[in-house]
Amino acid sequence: MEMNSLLLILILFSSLVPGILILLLHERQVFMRSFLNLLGAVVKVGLVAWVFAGYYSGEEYVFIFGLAPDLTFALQVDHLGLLFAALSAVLWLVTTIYAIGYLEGGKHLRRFFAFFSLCVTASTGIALSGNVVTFFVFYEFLTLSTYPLVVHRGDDIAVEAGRTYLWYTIGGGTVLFLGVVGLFVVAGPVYFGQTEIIANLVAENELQLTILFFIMLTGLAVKAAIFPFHGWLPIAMVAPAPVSALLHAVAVVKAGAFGIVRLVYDVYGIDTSEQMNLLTPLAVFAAFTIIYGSLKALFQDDFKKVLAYSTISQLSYIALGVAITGVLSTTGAVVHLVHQGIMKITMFFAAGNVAETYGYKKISQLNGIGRRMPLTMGAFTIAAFGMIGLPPIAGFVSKWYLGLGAIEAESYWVVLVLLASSAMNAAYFLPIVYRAWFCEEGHEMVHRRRPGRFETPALLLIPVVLTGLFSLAAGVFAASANSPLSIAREIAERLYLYLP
């Protein structure tokens, strides 16, 4: 085996290899379970660095194993993929400290732990994967991982939401399942970036192609939350705060907008998928979706249901640039796959926080808290602005592109769909940001966890200062060569001027 095909092997086991281990161990080995994690997420981003190093020096990444004549094992490394593979390597890493510090001294640690890498496992497989088939694999394999993540707590509401939680992503993986192997029946194998296979194809078998493409956005948009499949997304924040903020950054929510994006950019191809007249009901659904999040989150009082319902709208983002064809109006979906990544994880650490170190899961609790946790709610609200959409903060940066992108492609409606969807996040985190710096404490502050020297013990704390700069970062330095937009601008170009 070549190096460069085995370095893809590696990325895999870096996390695979501790989850199965992690299971072999006592529940008291509490060093060893936090070394083998630390130890995986570390190797893990430095083999996405040696890969990314050297995919922008020339090199080919391929790994194909045959199963069957015409079934293979296919994985390969290209922009798209090499950017979520840098995306949940580098946020499994934060995440994976802010979780040993979150669940310290909690129970069936053991168990939370190998999965939680396993669960990244998947989202690297689902990256790296180099045809429809493997993609399918990772993707019913991150369902089965995330499962015993959401229903850690392990009580009756808990058990509730994981029943749901399989209902919603197991119905979606059979309707995808179907649709992979009507897709395999039609065009046989197709891998990833060879849009001339469907092309080919579609002056015979329109009609069936249009089913299946269908099909699969509809087993794809389970996972990616989008209306009316989004139901399983504010259920599931019964979940601990690192499995909450894995969901919505990296895992599952994810890879359904990833899903998305292959679909139309790398198997159906932007000149067929406009041919046949497939992105209109998706820039529909998505738009709708857009807004309907928004409106719920306007009326939610949980801290944690806010940030759910925010993302069933942030994401749909994502699903609307891809509809819209363009070269600004796709940089600003994929880059929003990082951009969204990192705020919301931002988020997500610091509602944590909140609830560990004082118990407070409410927004009209929040009164006063900036004051007692300004690190934390510091980095709260350079995402929450960057949610908005306001510079120069990440955020910005994907709608700036998403509306651009609109006007050339004289979609003005999109325009007036970015701006409600504005107008109405200022209207649910800025009463967070003003509860939170500015209102007087309205509740005792009482510690449930004693935060030491900071205002909540360092391993809560660093993660949510680091992925604040993060997203700080990502807008003030996105003209910066190899920054997330840098990415998603080449992509965007090779798409649409076929450059090689």
Contents of the next structure:
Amino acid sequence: MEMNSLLLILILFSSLVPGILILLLHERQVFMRSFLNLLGAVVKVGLVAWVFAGYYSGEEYVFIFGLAPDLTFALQVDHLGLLFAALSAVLWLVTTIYAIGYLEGGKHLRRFFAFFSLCVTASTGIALSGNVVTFFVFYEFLTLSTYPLVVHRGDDIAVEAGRTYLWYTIGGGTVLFLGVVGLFVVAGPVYFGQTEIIANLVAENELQLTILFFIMLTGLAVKAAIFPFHGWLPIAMVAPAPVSALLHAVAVVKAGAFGIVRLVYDVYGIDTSEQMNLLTPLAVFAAFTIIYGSLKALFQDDFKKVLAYSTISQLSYIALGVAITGVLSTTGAVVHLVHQGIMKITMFFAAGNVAETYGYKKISQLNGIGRRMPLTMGAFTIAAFGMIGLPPIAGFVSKWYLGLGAIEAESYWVVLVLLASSAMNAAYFLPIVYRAWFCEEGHEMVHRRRPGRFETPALLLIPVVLTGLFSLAAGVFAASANSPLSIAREIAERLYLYLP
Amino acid sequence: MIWILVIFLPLMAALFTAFNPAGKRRSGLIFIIASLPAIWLGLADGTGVTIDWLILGTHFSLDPTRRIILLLTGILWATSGLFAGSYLKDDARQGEFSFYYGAAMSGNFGLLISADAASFYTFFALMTFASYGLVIHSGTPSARKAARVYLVMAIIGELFIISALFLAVQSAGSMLLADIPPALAEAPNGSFIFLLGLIGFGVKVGAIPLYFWLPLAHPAAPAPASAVLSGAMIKAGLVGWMHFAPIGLVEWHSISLMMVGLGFAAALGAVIIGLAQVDPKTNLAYSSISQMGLMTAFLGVGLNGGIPAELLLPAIALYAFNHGTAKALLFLGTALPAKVGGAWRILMWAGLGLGVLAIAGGPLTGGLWTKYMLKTFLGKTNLPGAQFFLLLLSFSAIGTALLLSRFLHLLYRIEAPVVNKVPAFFLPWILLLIAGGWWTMSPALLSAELMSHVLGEKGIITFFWHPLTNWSALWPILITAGSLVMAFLLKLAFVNRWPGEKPLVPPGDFLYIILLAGYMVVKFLQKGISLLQSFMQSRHSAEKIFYGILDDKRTLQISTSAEALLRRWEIVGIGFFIFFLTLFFFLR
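Right, the form predicted alone is done, so what does the form predicted together with its partner chain look like?
Below: every chain and molecule of the assembly, starting with the one above.
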């Protein structure tokens, strides 16, 4: 097997192998477990960086393994997949550090970290999939590997939440399966990027293709938490903070959003989707979800619940950007895949730090927390401002491109949706910021659960500071080469290269 | 390099003065150093620079108009910063103040040197949100209330600004701000985009009807912060307007008339409400609304057509310069009467008097000169009712003189210290007085073309010593003084027996009408809202049906027993591995 193909397999194995090895370890082998985890994470970042550099210098990375005639397991690297793989790899590393600190001394850590690794294997697999079937395999793999993480705490609430989670995601998976099989029957094997296959079939099979599109979209919408399939997301909040962080930033919800991006851009193609008028319903649902998620978030007092509804709202920015055609909105959608991830993971880390250090889980308890945890809340503030869309933070860049894209496509109502969402984001995030920095603490002092030198254990502090800085840097240096924005712009320009 | 320093030094200063004890002690000096690059750029002739890795690709450059505003801004932030260094040295939260002060300073400088839409918006937002920390600094209930109103209005402003920028950038097809006015002049929806910008930046300017946050927020901050809020940051809104206004390119008669009308309404109306105030800083805030009203009006005059932007905008900028320095002088001056004793008080009163005269356009002041300049434009336009507006301009001079006499009177009632002493922050105050007076009255900042347009053949010295100009400046002051004396003599005691504790009109006047209306609407809609809430709390119907099936006894039984199995993670783990492998081999 040639080197380049091997690299792709190695990227997957860098988390799969540690996952399996951890299963074989004993619960008390803490050091070995952490070591394996971190080693895997670092190796993965290194490998992705290697492939990244190679791809940009013109190398090609493809791995195809025939399962049956016409049915292949295919991995390949393109710009979009690489961007998502890089996001997964980097955030996995950060989250691993965080999880080791967060769960220190907990129970069932062997199980947790094993599935944690498998979950990332799945999400990198999704990123690197070369065709629809492979994508589906990893998509389902992800569902199953995240379930043990969601129910990690093992109490009744967690199990109940896990049940809801499975119902939704397995249901979505089944629907997606129908769509994938249907597509296979109608169009044969479809590799990502071969949009001409569908384009050539439109004339004869328009009805079938339309139905299949919406079946697959529905399947993907469950994970992407688009209304009315969003119900599992706030319930799944019972999971420990690192899991929520990963779930909301790269793994599950992002897999859905990424799937939608792939479906529209690389399976049906923009031209065909536009021509068959498939995108308007998506735009309407996405816009409604944006508003609905924000509205729900306004009425929550539970810190993590606010973040969950905010995720529902923010993810639909991606779907909305996909649903509007034009280079600018495509750029906005793709770049928001990354930006939403780094900002939201920062917020979950911050919420986790506050809960872990002082036991505060409600927003009404956060008065004056900024003075006690300045770095954590500083990072949170950056991310919150980014979510509102204030410059120079990552979220602003996404909003700028989406807004310009909407005007370019003359969908002025989309601009109104974006503005309304910004206003509501401000209305539910700014009170948190206000309480943290400008309110005096209550009279009864709650003592720290884990005393130490820093405001919170270093393993919890470093990740939140890092991702906070990422969020800032992604905005401040957006125009520089190799920023998420420049990659997203390149993806968008390639997509529209052959279009009139 | 210097362009980067303009924004970078204040940010560094913010961090250094907030977190480093040595930096905290020397914050005054540090803020002076941090504003030096901006002052230098305001005076020097630098070509622009492009930094293509920053934000969305940043362009920094200056034109004569923004150079004047930048100089004003630099001077104000420097002197107020030095003032704050000693004024707040006993404040337990001086570090926090310095942090927000430095951040807002960076934003204010940055937005002035930005030549592209994204970085302009970035720095504008930085300034707006950082100055929230200045407004709320004292932490009193009234400051918190002011800060809340400020924040809500700021966000509303931001939303209008971003939508205006989206549309403007799209129709200009370029990120450069300089391309916006020509594009708006051409575009079919150009006036609509301009209106969006007018509203968005109007919040910052304090234009009718968006001004009501201003008399709450500007006085709530500590004196040095009020000075930069009312002197410098308020002008950022004006600069925003200038970026959108296609002056000399269009003849938008109705928008022009609207701006002139609203401008003069603010100029005169704010005086009346301001007179009813009992807090000197609130009084000054209303005076700011009044003065910004005049600038609004003259920008409106420009949109009526016939006046080139190169002439009108620097003239408005110089008017802003005069107002900014004088207003900052008065705001800082509110901290003086309680601290300055003995012979120094003479100097203090002289300075305050000069500040008041400068704003009211008294003889031999920069106020007279800048107002005269604007007047020449009003004389040459074909705006309907120009003569009437000229008359209103004189009325506004009387109004301003009255309002600021009231300000002096309010300061006069503050008890003086018995000893002959002077605080350290008296020095930056005097520096500001000198700098403001010098640059407003010297022709150095204006182009020769504008000078000859306004003055014709005669020089600026002749202008200042001409009896006619001095008389035109003097009579409003004389009328004011006369009416004050009359009021006093008639024992109406209109000024002296003003109810001392409570203002006749609460600061933020219009806000209360809005709140009342809002209250009524809320009451009216309460039923609807409670309905909405009950909808929010219940699971939506799709979920209900779903749960109906789930909670059915048999499903429950099956799923619980299945779950008991699933809960044993080894089974799940091994199970799905087997599943995965079978699938693999099956497909193979």
